[in-house]
Each structure stands twice: as structure tokens, then as C-alpha cells.
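Presented below, as C-alpha cells, is a lone chain in the form predicted alone.
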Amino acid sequence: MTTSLLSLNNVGKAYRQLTALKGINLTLQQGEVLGLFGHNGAGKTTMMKLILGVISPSQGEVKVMGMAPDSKAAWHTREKIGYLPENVSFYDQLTGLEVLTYFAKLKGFSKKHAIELLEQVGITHAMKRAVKTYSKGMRQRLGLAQAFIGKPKLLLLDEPTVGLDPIATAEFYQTVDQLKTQGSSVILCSHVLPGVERHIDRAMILSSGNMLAMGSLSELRSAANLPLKIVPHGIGNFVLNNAQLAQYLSDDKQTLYVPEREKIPVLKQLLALDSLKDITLETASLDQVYQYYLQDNASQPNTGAHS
């Protein structure tokens, strides 16, 4: 049976005239990865700070591992939480190893553990150099190593792939997948949507402090009724001469944009053709899903949280 590691019940946060978050509900299970998406000012970082207990909610209840994270009683759960802020900053005069050993010891772990993490993120070659000599990508890797201390049960990552090259980004996602299999839960905030979708179980889309949508990508695609892109090869004018399929044809007369609910009947028709040589299928990407919900929200009046 899965265990709920984190819950937000009707959580809101207001700063004087500004409502940063409004009526957020969320339950995160052990071993689940949640993608948290939204433009700057959507409320993503506020939500992370509430989960960390750095700030307290104006309304509602936050529970992490069964406790309110801003309570004194929650101190022992903090060593089980890893956090990577959007802008990482370290003591520039210290070496990478000194920085990580310091953070590891704060959480009750050894220098040996710090060295293992530096190896995991690929910066052992620079561990005895001062952090001020590190590139942005190397600082980000050091930040990831700091977030991974102690194989945390809950990992909060705010724009974790900023400054990472494609190889380092792929390695980072491998680590996230590994932590997930070990039972860690992850909340991943990102503006860089391509590449994220294969590594998350659910997505939450925020705008102006409101939750616009939450669910698995297939659930969000289905709710948005975003079409499936189908390109059949080798069937000549069959689609053009078939009234039922022709309605889905795009201007190029080769590509079909088929509603999710019609996917199986259309595929059955195409696959039954002897002349079919190949077929290309493309579901709506995370980016397209995200844009759909933002546009849908923009078209509805009075949805902003800044009231």
C-alpha cells in the first residue's frame, strides 16, 4: 500500500495585497514524481517554501511525513528532505569538497558520503578547487549533490537542469529515476519542458497562484481533448477519398489530427490496409498540454489570484 508522504489541504498564502497561492490541494505518495509547472510568479517557489516550512500558510494545512513542516516538532524530518533552490550560492572561497562536507555533517553524514555524491554528479576532478572557479553548470552539479545528501525521502528541485549540458541533464534524470525506485518522492519545478515528461508521474499546472490542472499526462491530454498526430505512409489517396477520415486531414493532405476518443477506430481502419508501409504516431507533448491549459485559463474572465 502506498504511503502519503505529503499533503496540502486547501492551502493558501497571501502577502498583504498579493495572493501568491489559492486553495491548493495535493497528496504526494511515496516514490511519486510530480512535475510543477507555471510561469514566473505562478506560485511554484511559494509552494516549495510552504512544504519546507520556511513560511507558514495563510489558510489550510500542510503536512510532511505527518507533521506541519513549520512546527518545532518537525525538526527531525528535515534531514530527510533535500532541496535545490533555483539560484544556488555557496561560499566561494571554500572547495567543492569542503562545501559538501559541511552540508553533509549538518545532516549527520560523513566526508566519505560527500565524496561519493561528488562522484555521482561528476565533479570529483574539481572537488579540491575553490567554488569561485566553478562554471554555472559545475555549481549546479554541486547544488544537486547537496540536495541528494542522505538519499532524502522528499526531494524539492527548483529548475534543476539550468546550466546543465544535455549529457549532464540526462544523468540528472537518471538519478531522479534511481531515487524514485528507492522510494523517494520528488517535486520537480521546471521551465524546460522537453525531456521532463518521461520522468514524472503527474503534472500540476499553476497560474497566478491557482491550480489550473493536475493529473497524469494521459489524463490531462484526455481532459484537454488534444488530438493525436497520425501520419500513414504508402496508402495513396485513401484518406482523401474516405469521408470519415478526411475530416481529420491537415492542409498538407498527409497528416491526420485525430481526437483522443477516435484514436482506436482510426488506427484500426489504417492498419487494415494492405498497402500501409509505415505509420507515425505523436501524442500531444507536455509543452502543448501546458500551453492548452494556460490559454484556456486566459480565455476565462476573473481567474487571476491577485485580487
Contents of the next structure:
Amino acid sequence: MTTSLLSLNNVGKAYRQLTALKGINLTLQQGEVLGLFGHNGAGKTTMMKLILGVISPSQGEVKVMGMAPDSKAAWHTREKIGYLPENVSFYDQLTGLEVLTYFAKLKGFSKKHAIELLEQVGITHAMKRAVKTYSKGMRQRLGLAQAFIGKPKLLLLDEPTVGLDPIATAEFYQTVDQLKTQGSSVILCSHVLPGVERHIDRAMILSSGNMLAMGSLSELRSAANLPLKIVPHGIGNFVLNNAQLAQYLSDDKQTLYVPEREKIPVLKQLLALDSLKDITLETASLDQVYQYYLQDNASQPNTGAHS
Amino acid sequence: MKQILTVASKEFKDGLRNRWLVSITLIFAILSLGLTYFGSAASGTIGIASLSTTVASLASLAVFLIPLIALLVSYDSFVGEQESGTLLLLLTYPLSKTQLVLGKFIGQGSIIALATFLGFGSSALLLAFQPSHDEVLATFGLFIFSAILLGLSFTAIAYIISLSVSEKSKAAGFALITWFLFALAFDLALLAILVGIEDGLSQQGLTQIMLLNPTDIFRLVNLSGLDSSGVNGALAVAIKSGFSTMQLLISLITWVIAPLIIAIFIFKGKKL
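The form predicted in complex with the partner chain is what I need now, so please give it after the form predicted alone.
Everything in the complex follows now, all chains and molecules, and the chain you saw is the first one.
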């Protein structure tokens, strides 16, 4: 049995007038990457704060490495947790190296470690400059370097790729994959972004404090029962004249939306045609899955969690 | 302890980088040198004024300036970090709230203490060219020491403000109000009571009330030792009140420690 690094058991957090989070269950294994998705105010940040032990749950139980994160006993586990807050702006007057050295020292690491991390995120050339001269992307890289201090066992990243250019984003995901192979668990908190699906093992979708869905992407996809998009080229009116296929045809008369279980029969039929020149297949993207669960929730309120 | 020092040295560096140390030192030095040299201009002569006149005028200047500057340096030290997101981040580190408050206090306190020492110390240097070194050293030493305590006290008060509000602009407003109440309104109110209400307040009672205001304690420390010719206002009544310098200094130190403890308590109950 693998020990779970993190477990949330029926966790809720209520403020005086507002229920920020309710009935969340989650276990995270070592080396697992979880994507946490939801609109602003869905409870993502509250959940992160609970895991970090900055706030205490009003109900249920949070355990990180076997301990309640808000307890005194969990003090030393904090060195093993990396966090990148959303929209953090570091001390403008200090240089990048000074900022990172400050945070490294607070976790018991040296300036040398800070320099290594700056190399890893690629801003060594600017480390002697004041942070106020940094671009948004450079600030974000500095924030990431901060989260990577001490090779954390658990990483919580709030909107990590905001402000990064495509190359830096690719590098960032590379680092995530690398940390994963080293056995770190990662929670990526994000609006749904293209490219994120290849790097997460599971996704959790939150909306106004409720968990709408959780599972691997293929599980979510099949649970949502979203159709497959097929665009055949060069077969003229074949589809239109075929009663069985015509029912899947969209309004533009070009695209077929086929349920997952009908995939193979439909493809076989299409591939048998000599006139077929090309065919495009598209499975539902994470974005569509996300939209599906949000709409599903809006149309039937108070249904609680799927999975 | 290591964590406290890490925070303290970062805050000190921040203070240097913001030019706080340089600008405060310069302001103090220029004003105090000016007062020392031109202080006697009112009596028709220019030159180094007598020790008691100098300390009296320096004290009445410092009593306004030091609280204002201490509040200015420290009012945003928590609410500012809260707005930029680093406060939340720091709290996920193995760093307790007490350590963070103490670290900041040591760092920013050192900036204020050093600026006070260097700025007003320049006057001491000028006065030292006069005869009677020993007296100058003792009086000025007491002046600078109590001025530093006054600065630290308002740094701690600024932390209470900074931890109680959630917006920087509000903190600035409250800091200004605090300064106005302690440095100006309190004394005016005392004076009104003294003048307006006959037998309302005994001399003893007055001095005890003055202990409720760190700026007044600072005045008492520095003026009670001098001949009271240059002193007026509510203070003149209170002087020679029976409190020893040591008692006054201890109450000033209380005004440093108590707000600091209150700030830590507020921090512990603060929602983030």
C-alpha cells in the first residue's frame, strides 16, 4: 500500500456569512499531479490554505504527511511544502537573489541553493537586479524558484503559468514532470489552460465550494459522455444520405458528433469509403469537460458531487 | 532565533534600500545642528546655545518628528505584505507569527535607532566642543536613548495599526490620526482640563495621566532635568513631579513592549 501524502476527509470551511468549501474528500499519493479547476471564488485558494495550514477547517479533517497542517507538530513538514500564491509580488527594492536567499534561509537553506534554483528557472542573468525591474514573466519565474526551495514533497501552485511565454510554460511543465518522477506530488490550481491535461493525473472541478467532479481525464470524459468530433473530407453527401450517420451530423453539415461507444462502428463505415481523403478526430478537451460539469451543475442545483 | 535574525536582516536591508536610514539621519542631523547652532538666535546671538536650551528645543522638535517618522516607516509593514501576497506566503514557511513580528521590529527598530543616534549625535559632537564634556555626554546620552525608545514605541504602535486593517490606505489614515492624538490632541486636552476645571487635577494626578502618552513621558524625561525656564504648557506644572528618571524610562520601555505584545496577539487572531 502506498501511503497517501495528503488526505482530506469531508472537509469544509465556513466564514461568518459564507461557506467557502464543503464536503471535500481527496487523497493524493506520492508522485501524483492533481489539477484543481474552478472559477474565481470557487474555493480553490481556500482549499490550498487549508492544506497549507494557514487556516483551520470548520469541519472534517485535513492531513498532510499524516499530520494536521495547522498543528504545532506539523511545523517541520512545512519545509517539505512549496507554495506559489496567486499574484504574489515580491519585495521590489531587493534583488532577485536577495529575495530568494531570504526565503531559502527561512527554510534552512543557503544562498548557494538559491543560486541553483535561479539557474533552474533561468533568471541568473538578472539576479543582481532589483525585482522592480523584472517583467511579469520573470517575477513568475522567481515565484516558482521560491516554491521549488528544498525539493518539496508537496507543491501547491496557484496559477503557475500566468505571465509565462510558451517556451517558459513548456519549461515549467518539464520541471513539474521532473519533480513528479522524483516523487513529489503537485497540485496545480488553474483556470483551464490548454496543455495542462498532458501533465496531470487527475482533475478536480470546484464550483462555489462544492466538488463537481474528480477523476482522471478519461474517467471524467466518459462520465460526461461527451461526443467525439469527426470531420471527414471528400465524401460528398454520403453522410447526409445515410440515415444512421445523419443523426450525428451538426448544423454545418460537415462535422459529426459521435458518442464514444459508437466511435468504432462509425469510423469503420467512413473508412470503407474510397472517396475519403482525410479525416479529423477530436476527443473532448479538458475545457469542454469542464464546461460540461459547470453547466450540469447550473441546470440541476444542489445535486452534490459526481465522480 | 535564527528565523528572527533572518527577517531582521532582510528588513534592515529593505530600510537601507528604501533610503529610509539616509533620509531620516539627514533630517535629524540638519534640524538638530540647526537648533544647536541657531537656537539662541531669538535672544539676539548666533552661536552654540547652552546645553539646556538646546536639549529643550531638540526635545520639543523630536517629540513631533520621531513618532511621525516611526509611524511612516512601519505603518505598512504588515498590511503592505498582505496586499502583495508575501504575508500569506511567509506564514506557510516554518516561521511563527511571533518570530515575524519580532524580526521586523528588530530590523526596522535598528533603522530608527541608528538614524536617531547618528542624526542627533551630530549635535552632541558640536556641543562637545564646549566646556563641561561630562554633562553634555550624560544629558545627550539620555536624550538620544529616550528618543530611540520613543521611536521604538511608535514602531510597535504602527504594527498594531498595520495588523488591524486590511488596506494600506486605511493604515496610513490611522497612523496619521494616532500621531495627531498622541503628539497634539492629548496635550491640548490636558491643558484644557487644567485651565478649565478648577481643582480638577492635582499635580500628582496630572503626571500620572501623562504616563498614558509616550510622547509626554519623553518630554518629562528630557525636561525634568533642566531648569524649567524654557519650558511651558502643561509640562511646566508636571515637572518636578516626583517621578525619577529611571521610573520614567521604565514606563517608556513599557510603551515599547506592551504594544508589541498586543500586535502579536492581534496577528495571532487575524484572518488571512
